[in-house]
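Below sits a lone chain in structure tokens, taken as the form predicted alone.
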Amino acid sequence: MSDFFRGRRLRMKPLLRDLVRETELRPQDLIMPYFVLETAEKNVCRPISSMPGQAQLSPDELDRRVARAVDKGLKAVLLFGIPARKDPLGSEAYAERGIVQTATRLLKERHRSNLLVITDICLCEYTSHGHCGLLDREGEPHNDQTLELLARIAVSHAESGADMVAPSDMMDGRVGAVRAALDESGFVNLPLMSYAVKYASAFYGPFREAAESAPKKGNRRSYQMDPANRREALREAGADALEDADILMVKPAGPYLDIVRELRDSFDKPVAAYQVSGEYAMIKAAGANGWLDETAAALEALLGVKRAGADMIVTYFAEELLGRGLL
């Protein structure tokens, strides 16, 4: 009898490794984000320099690109809008014919039941100052006044056919305000995925180019979380759970896998994680320079997020990995 553990026995053959594999990454685990641009032009595809392979898309181009991805197995998208006009109130965010509303109607008309359309609920892409809420006299987002507008955005997205809404602004009480507005408008069965734990992260840089949403002044540290805090994550997620969020999200994913696990162990709700633009850009840049195998690194990073406890992952790699038949 061996006097030590022979773990290699179950790793010697590919079929054995498959048999004992503990975590699987599946097409239905992934949500693909898209940036849809309000424009009268057709066939618009503006590459995002810091996010190779990603682009700002006109609605018709979005429609074509999503259709190809759905044919390859994509099940869910997350839409971000880039309006033609911005103002201090972010009024295009809740306009009946706003860009996300238009894109949602377009995608649901084509795909109906075979694609889940999730819409981001925030004001930062729509406000002229770039913050996620209305500003007070000191230039800080006014929490309670912002809630009404977030609720209006959510209802307008629901009326346009969204399958799920995802508040990302990090205003206190937003989940309760959005849930109440949806229920009062007859959308009691529309689920809500909350960006419950969203850190003030350096990894958002490329996204701010993509969504044209960088603050003109100041930063978002008064409403996004301090990266040093772990216990606070449970308080934030707990508040959103009490306000009836259906899914709790951690953002970013990779640097916060401990937080993903905390939520998985602490809440009896589905957990989402967002592999953000900076995480995507780093893997892309290293792959382009030959420093690592880009595909293998992307799959390993996503598998790590799933292993940490995420039920679903928002990732810019979804379309590419599915298109190449890697899942």
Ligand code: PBG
The other form holds:
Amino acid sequence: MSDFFRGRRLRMKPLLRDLVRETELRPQDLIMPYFVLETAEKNVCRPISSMPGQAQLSPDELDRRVARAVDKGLKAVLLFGIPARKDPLGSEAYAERGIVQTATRLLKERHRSNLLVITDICLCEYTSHGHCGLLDREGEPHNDQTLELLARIAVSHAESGADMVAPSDMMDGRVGAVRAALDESGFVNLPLMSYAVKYASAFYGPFREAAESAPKKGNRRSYQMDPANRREALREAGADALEDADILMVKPAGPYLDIVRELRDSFDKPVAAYQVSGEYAMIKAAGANGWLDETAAALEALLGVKRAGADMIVTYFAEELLGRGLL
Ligand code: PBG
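Got the form predicted alone; could you also share the form predicted in complex with the named molecule?
So here's everything in the complex, that chain up top.
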């Protein structure tokens, strides 16, 4: 026996490496976000320049694209809407014929139990001021008045057939408010995935172009979390767990892997992580420049998120990786 550890023994053959691999990415771990555009036109696909490969899609185009992805093994989508009209109350967010409601009905009709349709619950894509809640006189989102609207959005998504709702607004008490409204409307068995730990991140930049949701004035620091804080993440996740969130999410993913691990170790609920637009854009940009192998980097980044403890990952890479048979 040598007097040092021979770690290479188990790395000598591909089958041995397979045998001892600890973490695996599976198609059913991934959730693919889509941006649906409210438009009377057909075949609309407006590429998002800061997110190569992603686009704002008209409902018919979304329908075709999702059908192709489901054929390749996609199991879950997360829908964001871009309404034709915005107002201070974000009323298109809870309109019966709203864009997410329409897209949800379309996708559920076609795919039924073969696809999970998850909907984002937030006001920022629907408000003329671009904040995630109703504004008070000082121009800050009014927490408690916003809750009622978030609850209405969730119920209208549920009525359209959504399989799960995902509140991303970061108002206090939203999980409880949404849960109560769903229960009262008879959706006691509809799960809720909370963006429990959502940081005020520079990595959302490309998304705000994609969803046309950048705040016109100010920023989101009075409701999204300070990137410096770890213990606060436990308080936020704890609150959402008490309010009966079924899945706890950390967002962004890559710069917050310690937080993903912290939630995994501290809670017995499933943990999700959102690899956000900026994380996607970085890998795509470096790949396009020939600075790194884009596919390998994407797979490694996602594997890292799983290894950190995420049970599932929201990622813009989902469609492409599945389409190319890489998972
Ligand atoms: C809306 C919302 C945002 C994202 C998901 N839901 C943006 C924000 O908070 O500004 C970001 C997703 C991404 O960057 O991919 N509240």
